[in-house]
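Only one chain is given next, in structure tokens, and it is the form predicted on its own.
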Amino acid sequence: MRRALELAERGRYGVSPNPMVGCVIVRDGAIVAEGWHRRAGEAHAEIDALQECDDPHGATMFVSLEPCCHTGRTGPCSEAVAAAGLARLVVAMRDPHEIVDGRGIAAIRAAGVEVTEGVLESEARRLNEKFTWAATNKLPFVLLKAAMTLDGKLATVARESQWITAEAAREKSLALREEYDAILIGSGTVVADNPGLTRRLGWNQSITPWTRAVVDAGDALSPHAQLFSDGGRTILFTPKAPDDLPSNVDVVPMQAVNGRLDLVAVLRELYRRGVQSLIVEGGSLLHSDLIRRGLWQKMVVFVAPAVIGGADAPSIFSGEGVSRLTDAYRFRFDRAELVGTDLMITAYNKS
């Protein structure tokens, strides 16, 4: 199951929106054949092993998620492997989409096929935390993301914030994009620093289309913007658009409230767009409005060795403050580590 796992990692910048799949054949103790899901649309992993091996007849089958069972753009797997004559399936996790979710191994089961879940499933739930969240929450996952110096600030009191980190934690954050579908940025940051959001890598195969998104509670953008003005696909959520916008730009009308737009009522129309996962790089307002309504799943933080200082400088954490402890909003340190001269820290929401 481990070789089933470091298998389907290969697929990381390739299968969205579906997950990364690996599996693996062995007879008598010896593996006969190797497969892996490399891109939407092509062979799922159980398919692309089973066409490797010569005869699956007794054999026993290890893949990472439970084989489909429905049609969609390629043919249910749990067919497929019924009918290979394997003596045994093993399964890490069920695949959490209501349209399978057991099914497809309930189907692989009425066929007689001996069938054991649960093994290095924690694992493999981490390996697909995207997926598994969105098709769980029918919201996308939840990126923040943000470059800061030890004091939390993400730019000094005059806005100057390029280049906070060294190369090594620019190019690792880049990284990132690779294997997201989407960015999100509030009109600050474009007001700010007219950033282009783009993937700049090319690691990225999927067929899901790079999105970049801007929520816009009424800062006066301009139509020239460099996102807006590059061809690239951009929604904008807003009261009030721009005139003369391109059309590479869709306009999604949003009232504000005091001030504010809803974030939950975004992210919903992302994922109704085929946004599974979705990075959130600022500013300060956007960050602070996530983290106080708990709408973010996992944060990965470049921290440089500097201090700037400044009341008035942003934070990643803005606003109105807690007056007690008790308040705090918490999470869960998952690791740290050194990228260059910067430290990298990974987080995860506890709500």
Ligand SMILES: NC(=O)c1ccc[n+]([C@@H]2O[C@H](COP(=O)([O-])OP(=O)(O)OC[C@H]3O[C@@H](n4cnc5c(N)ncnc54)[C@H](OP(=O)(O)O)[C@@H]3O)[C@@H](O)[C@H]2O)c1
Contents of the next structure:
Amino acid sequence: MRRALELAERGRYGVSPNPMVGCVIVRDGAIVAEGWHRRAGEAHAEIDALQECDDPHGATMFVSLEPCCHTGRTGPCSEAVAAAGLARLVVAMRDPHEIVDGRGIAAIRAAGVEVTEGVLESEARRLNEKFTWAATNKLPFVLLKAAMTLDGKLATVARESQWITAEAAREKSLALREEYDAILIGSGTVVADNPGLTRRLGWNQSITPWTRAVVDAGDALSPHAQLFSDGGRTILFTPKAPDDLPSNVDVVPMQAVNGRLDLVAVLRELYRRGVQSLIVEGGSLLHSDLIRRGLWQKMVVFVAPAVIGGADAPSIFSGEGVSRLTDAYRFRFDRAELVGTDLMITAYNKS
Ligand SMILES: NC(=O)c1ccc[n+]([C@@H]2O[C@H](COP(=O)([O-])OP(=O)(O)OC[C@H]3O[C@@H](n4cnc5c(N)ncnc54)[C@H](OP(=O)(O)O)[C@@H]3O)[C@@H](O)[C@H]2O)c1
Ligand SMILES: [Zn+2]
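Now that you have shown the form predicted on its own, what about the form predicted together with the ligand?
Next comes the full complex, this chain leading.
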């Protein structure tokens, strides 16, 4: 199963909106075939492995996700697996999507194949954390990403933030964009930084187009901002779009309440448009609102060995603070590593 998970990982930059899946066929303790899913529309891992296998009769198949039982862009794997004459199937986790959800395994069992579930399940869930979250909650998996100084500042008092971290951390954050479907920022960041938010490492091979999105509650945006004028796809959530916006900008009209859009409505609309995973790259107010409302799943923070101070300099959490420690927004640190000269901290929301 470890090998199947390794194979699945090869699909990281290609499979969206599908999950990453790897498969290994074993006979007498030796691997006789391997497969993995490369891209939506192409062979699923099980079929890829079966195609490579001279004689699956009596063999054991290890697959990192329950075989599907529906006809989507390709046919149902459960039928192919049941027809292959395998003696045994070992599955890491059930497919949480309601069109499968145990039915693939049931069909294969009904065909007389012995099925074992739950082998390296937590590793498999982690590998497909975005797919699993989106399939279960019908909302995009949200990654909060920020670069801060050791005193938690995202920018100086003059709103300067380019660059807090060094080259290696910036490369790493460009790599994150390659494995997510979309990116979201607040209008304050458009005004302060005028970012392009492009995917530019060229790793992503998936069929899901890269989507950039902005939440804006006021009318301070320029139609000439890079995100709007560079010809790429951008969605603007706003009660009032600037005049003369280029036609590549897709405006989603939305009412603001106290200067804030409803972020649940924003996430729902992004999901409806096919976004399963979303990176939020600031700024301060947007991160704060997502943290306050618990609307995030994972956090990657790059911490630079520097302090800049300034009570008015934006930090990762702003607005009214909690007065009691028992009200702190707490989460779980998962790992910390050095990336060049900066620290990269990965955390998960508790839920
Ligand atoms: N170091 C980093 O990683 C990093 C990353 C990004 C940005 N930054 C820095 O952060 C600063 C900008 O942060 P910011 O806090 O001023 O702006 P921001 O979070 O980028 O944008 C906030 C604006 O978004 C709009 N908005 C609409 N609905 C919202 C909601 N539910 N929650 C939050 N915002 C909503 C509001 O627009 P209206 O203003 O129209 O009401 C709000 O003022 C800049 O200095 C930038 O350089 C740093
Ligand atoms: Zn399948």
